[in-house]
Every structure is written in C-alpha cells, then in structure tokens.
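Below sits a lone chain in structure tokens, taken as the form predicted on its own.
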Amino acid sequence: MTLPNADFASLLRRTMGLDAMSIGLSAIESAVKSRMKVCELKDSEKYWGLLQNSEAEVQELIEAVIVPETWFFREREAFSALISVMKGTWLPANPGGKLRLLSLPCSTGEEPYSITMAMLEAGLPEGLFQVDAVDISTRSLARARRGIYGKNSFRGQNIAFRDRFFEPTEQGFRIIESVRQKVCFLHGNMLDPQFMSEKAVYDYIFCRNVLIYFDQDAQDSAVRMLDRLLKPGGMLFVGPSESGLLMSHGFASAQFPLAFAFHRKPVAQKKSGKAAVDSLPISPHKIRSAIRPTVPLVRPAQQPQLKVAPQAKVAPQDSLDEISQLADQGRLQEAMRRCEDALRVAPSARVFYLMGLIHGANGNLTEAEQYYRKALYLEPGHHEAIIHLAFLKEQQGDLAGARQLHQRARRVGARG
C-alpha cells in the first residue's frame, strides 16, 4: 500500500509547521523515498508506522526535507542596521550591560557567525555580548559547530572579512576560535510550547526566511514566541517576504531601509487603530504588503530583447557600489537616477537588479518584476535577482512559481 504524500505533509506540518505548498508535495515525496531507501523499506505504510514509533526517524525525515540555503552577511543591510542601533541606542542605555542576540533558525552557522563578526568589527568587546543560535536540524548544527565553509558560503563582492576571521584549510575556510566561542549552538523546535522557556529575553533576534515556510497557525505561534523572547525596545529582523506578517501582529518598522527590522508598535499607536503600513517610510517592506499590482504582470515572453554589443562598456564597480549605498540610506530617487545614468553606459544585470529593488521599495511591483527579469536575461545565474523575484511571486500568491524560483536559486547557489 502506498500512503498519499499528504499524510507525510500533515506530519511535517504538526512537527515543524511546514506548509507543504511552500516547497511542494514532490519535495516531500522525494524526502520520504530517500528515507525509505535508507531504512530498507519499500512499503510507505510500513515507513509510516516507523514514523509513529520513532522520534529519531521523524528527525531524520525533517533533516531530509530541510535544504540549507544561506551565506555569510546575507542581506548585509540587516547587519549594518544592527550595528547602528547598537551603537546609537543600546550602548548609551546599557553601560556595562551584556548584549544578548539570537539567531533562529541558525542553519549551518553563517548568520550567527556573521552577527559575531559584525560586533567585533564594530569594536564591541567580546565580554559585552553573547550570541545564541538555534536550529531544528542536528546535521546543520554539527556543521555550524565544525565551522568549516566552502566558497558557496562567501558570496558577493565584499568578502574581506574572510581574511581576518578565517583560516584556510584543506577542507575549506575555518572560522577562528575567538568567533566560534562567542556563539552558543542549541538544538530546538521553535514551535514547541516550551521552546526556550528558561532563557532570558534578547535585545536583538534574527529570524529570517523561515516563517514563509509555515502555515498560518504555525506563523502565529512563531510570532508569539518571538514576541515573548524579545526585550521591550528590542529589535526583530525578518526576511523580505515576512514584513507583512510582522505588521499584522502589532510590530512596526524600525525604518532602516532594506534591513527588514521591526520592533513592537508603541501602545499609543496600537490604540489609534491605524494600519502599521501608514507609519512606514518608502521601503522594501511594501513588497510584502497585501496590495497586488492592478495591471497584468509582464511575462517572460513579453520581455524586450536587450542587445548587448560584444565590446560594450561596463559601469565602473565603484559607481555601482555608490548606488547600492544610496539605496541602503533610503535615498531611492537619487539611486534611481544613478541607475539610469549607468544604463546609458551599458545594460548591466546588477543595475537592473538595483532598479528592481528600488521599484519594489516604492511599491511598484510590476516594474520590480520587469527589472529582476531583465537582470536574469543578462545574467541567468544572478542569485539575488532570483531570490527577490521568488519573493514577489509569493506575495502575488503564485506559490508554484515561487517554488520553482527558490529551487533555481538553490541550484545556482550550489554551483557558486
């Protein structure tokens, strides 16, 4: 007898909050078949029986479903915002105090190690902060504790931190001991009612790009848990596609462009009944709002065919870095003008990607999709453009299209 994939999807929803539509039933089927092969079982009903009587095998199935996709200083603006608020607000208010930070889920360790490196780079003494890092995957935690990473964990143009904080080995780059000892890795399920009940609350929490994979009940439970763990005045960092969820649960933007940082909405604002989005600056949070574009989205077949001369000039790298900095600072109109100037030199995947970000920040979702697709036309492996296009698809309700793009991003990342 063969059990339907929906039964296994239901089990994963109960144990880890997974919304099967976020990854597709085919991905769950693949994970089940993989575990059946390891267990030397050909009948899915027998494997189902094993799952009912073995917590260890349920954990193995969870491990098979999880596909880590992360890298150091992913969405760097969040780390810049962290340092800014830490120096400008936390340090003056907590002389001699100890800063507590949480990375959840921490996957294979790139995020909590990035937090630690950012703190050390900012000059915060080692004794003044501690980073806790939690994940449901024991395999990911083992890799994180090992602290050795390949080139896929180092992406983007700015990887100078690798020279300072890593040591080259035959297996890859090993993070130095002074960074490793600042991170405490813990195994845990964030949907467990007793999750971290004994832990003190945190000043800053990173919980990015996981809530989008939960069903609504799991999302609600997770946000309540995060609210419980966050200190008054603390800050919560989420993924680009999770901003709307936070605003619907009484959080307000911390108004750091492109950082996706939130804090509890002031009591007076909650009583006023105003929508959270009313208080937001023009920022990428609007990408994740419930508003849909009112005109048809441009499909790939409708894309203008860009002809790039073989010897076309390329905008200087420092010029593109300046445009990125303008966008990071919220100077979106100026950044857009600079992008248009750069396009007069030559079409560029990075310029089109930046224009997609800026249009998305202004709520122009149709234009944002067009520019992400133009970036991918010139550079099919542009990882960030794929990821942001996937987020747009999720916001528009096209989960199948978003899933295909996330799979494409994973393939690109694996080749990177």
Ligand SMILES: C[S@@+](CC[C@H](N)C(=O)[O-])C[C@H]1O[C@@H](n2cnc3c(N)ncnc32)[C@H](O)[C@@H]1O
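Take the two forms, find the largest set of C-alpha atoms that superpose within 1.5 Å, and that set is the rigid core. Worth saying up front: this structure is predicted, and the values here are computed from it rather than measured. Positions refer to the first chain, counted from 1. First, how it differs from the form predicted in complex with this ligand.
- Shown in the overlay between these two forms, fitted on the rigid core, is a CA shift at R403 of 2 Å or greater.
- The rigid-core alignment places the CA of R139 less than 2 Å apart between these two forms.
- In the core-superposed comparison between these two forms, the C-alpha atom of T70 has shifted by less than 2 angstroms.
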Given for the second form:
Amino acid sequence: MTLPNADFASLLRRTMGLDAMSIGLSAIESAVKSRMKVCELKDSEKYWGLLQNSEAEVQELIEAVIVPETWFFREREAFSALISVMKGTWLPANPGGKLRLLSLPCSTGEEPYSITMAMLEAGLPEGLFQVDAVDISTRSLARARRGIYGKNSFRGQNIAFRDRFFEPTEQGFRIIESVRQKVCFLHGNMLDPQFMSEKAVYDYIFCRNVLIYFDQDAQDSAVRMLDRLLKPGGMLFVGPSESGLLMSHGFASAQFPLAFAFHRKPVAQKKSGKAAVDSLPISPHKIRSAIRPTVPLVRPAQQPQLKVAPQAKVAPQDSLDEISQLADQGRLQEAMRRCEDALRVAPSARVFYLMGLIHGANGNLTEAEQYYRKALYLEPGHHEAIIHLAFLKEQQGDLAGARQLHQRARRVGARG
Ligand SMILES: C[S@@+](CC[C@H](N)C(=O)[O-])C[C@H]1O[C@@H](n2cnc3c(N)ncnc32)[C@H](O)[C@@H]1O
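Mind pulling up the form predicted in complex with this ligand next to the form predicted on its own we just looked at?
Let's see the whole complex now, leading with the same chain.
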C-alpha cells in the first residue's frame, strides 16, 4: 500500500518543524523512497511502521531532507557587524568577561568557524570567547568536527582567510587546530522543548537560514527559544529572508545594513523613558551610535530649538534609517538611489559608508573601497567603515593593509 506523502510531511513538521512547501512535497517523496530502498522495504506503510518504532530511522529521514547549504563568511556583513559591536560595546562593558557565541544551526561548521576566525582576526584572545555550534544533523556535525572542506565552502573572491586558517591536505583544506578547538559542536533539535535548557545564555546568536524552512508554529516556538537563550542586551543574527519574522516578534533591527542583526525592542524604554534603556547591559543607544555619525544629524523639525545655522544642511536621520532598512531588506537599488538623493542634500560619512556597503554587496569592490574612504575622510573614526575596509583589503589579498586597519579599528574601539 502507498501512504500519502502528506503523512510523512506531517511527521517531519512535528519532529523538526519542516514546512513541506519550503522544499516541495516531491523532495519529501524522494527522501522517503531512498530510505525505503536502503531499508529494503517496498511498502510505504511498513516504512511508516518502522518510523513509529525507530528513532534512528526518523533521524535518517531527517538527514535525507535537510538542506545543509552553507559556506565560510556567508553574508559577510554579519561578521563585520559582530566584530564592530563586540569591540565598540561588549568589550568596554565586560572587562575580563567571557564572550559566549552560538551558531544554530551550524550545519557542516563553516559558520561557527567563520565566527572564530573573525574573532581571532580582530585580535580577541582565544581565552576570551567560546563558540557553541548546534545542528539536528549528526552527519553534518561529523563533517564539521572533521573540519576538511572543498571549494564549495570557499565562495566569492575573498578567500585570503584560507591561507591563514587552513592547511591543504589531499582531501581538501583542513581548518587549523587552534580554530577547531574553539568550537564545541553539539547535537540538538531547536524544536525540542528542553532544547539547551541547561545552557547559560549567549551574548550573540547566529540563527541564519533555517527559520525559512519552518512552518509558522515552528517559527514562533523557535523565536521564543532564541529569546530565552539570548542575554539581555544580546544580539541575534538571522538570514536575509528572516528579518520580517523577527520584527513581528518584538525584535528591532540593530541597524547594521546587510548584517540582518537584531536586538530586543527596549520595552522598558516605551514605559519609563531613557533611563530604563540606558540601564540595559548593552544599551541600544550604544549599538546605534556605533553606526551613527559622531556629529548628530538633526531632524528639520528640531532645528529652531537647537539653533542650527540655516546653511548646515544635513540628510534627516529618519531618511538615513530608512535607507539602512532598505539595504537590510536587500533592496539595494532603491537604497542606492536614496543615498544619492541624501548626498544631494549634504555629504555625510554615514551615507558614504552605506554606499560602500551597497557596492560591496553588489560585488563592486573598487567602488566600495572609494566610498569607505570618503566616509573616513569625513569621519576618520568611523569604526564600521574601518572594519569593512579591512575586510575588503583582505579580499584583495592586501593582508598588511588589512592588519593595519584592524589595528586602527581597535584604537578607535578602545577610545569609543
Ligand atoms: C541552510 S543550513 C544553514 C547553516 C548556516 N546557519 C548558514 O546560514 O549557512 C540549515 C541547517 O538547519 C539544520 N536544521 C534544520 N532543522 C533543524 C532543527 N529543527 N534543529 C536544528 N537544526 C536544524 C539543518 O540540518 C541544516 O544544517
């Protein structure tokens, strides 16, 4: 007898949150068929019976439907934002503390290793941070622990990090031991009600490119779980298509364009004003100020009160926030047009920085560099522009230049 694919789809929805439509019912059908073949079963009802009695077989079916797609420094802006906020906010607020990071799901390890490489590259001593990495796929975790990677894991032009952190072997590039040891890989299902219940909370969580595969109930419980695991004042990174979901769950963009970084909306702020916000361990003001010009931009409506000279024309802050949001949502052309409009009002470091990001995201590295430099000309201490320029120099293979810029970013971070 043939059991409808919908029954298997519903089992996968219950166990791992999978929305069948995200990969298609035919993908589920072919996973079931291939497992039946391995189990030497021709009758899908018999296979269904096996699934009811064998957790190991459920795991095998999960292994057959997961999408393990990942690569090093995927959505690179997230890593620069992490470094920027870590240096600008976390380090000053936690002298001598230990930074806790989580990569969930980590798939075959590229994401948690990228976090570790970014931390080491930024000069954070090994002992000061810890990266936990979790996935439902035991096979992916085994590959992650082995740490040997082929060319699919190194995408784009910027693979200079490979020379520093990998050793070539006959099977592929092996991550060096000092990076491998920093990551603790764990098996877990994000939808398990007891998921990581014994773990301390994390400063930064990367939960990217998995929520899109979940149905709505699973998305809701996953976001509640992430909220539980995130430290007060912590930051959560999601994938480009997952921003909307976070915003509908009480999170607000941390305003790092193209980083898809979020923090909890400061509820206390709404209730009792500024003092409550500043009492949060990492104040949203501090996070925002990291990407805002040091010279405050003034809303036109406030000008008479603040006695701004009439000729001091600046792009309104609201409009720059909107541009950041457009870039965050991947609406790059629109964001670029708005930047050009803003420049016609007045040149500003933040607009130049945004233009650098957008050019970088479009792969126009020469233009990106020019705009970061323009931002730094107007505001030599623009931390994010320095960090992005450093990453860009790495992409171009200029490691000495990148190192100098990282040092400059450290000096600026220490002052800020
Ligand atoms: C597309 S990868 C994302 C990897 C990485 N975060 C990234 O953005 O490159 C999706 C991963 O989600 C994992 N996954 C799917 N459902 C899960 C669940 N319920 N709990 C934990 N991991 C899950 C899969 O095993 C797969 O490795």
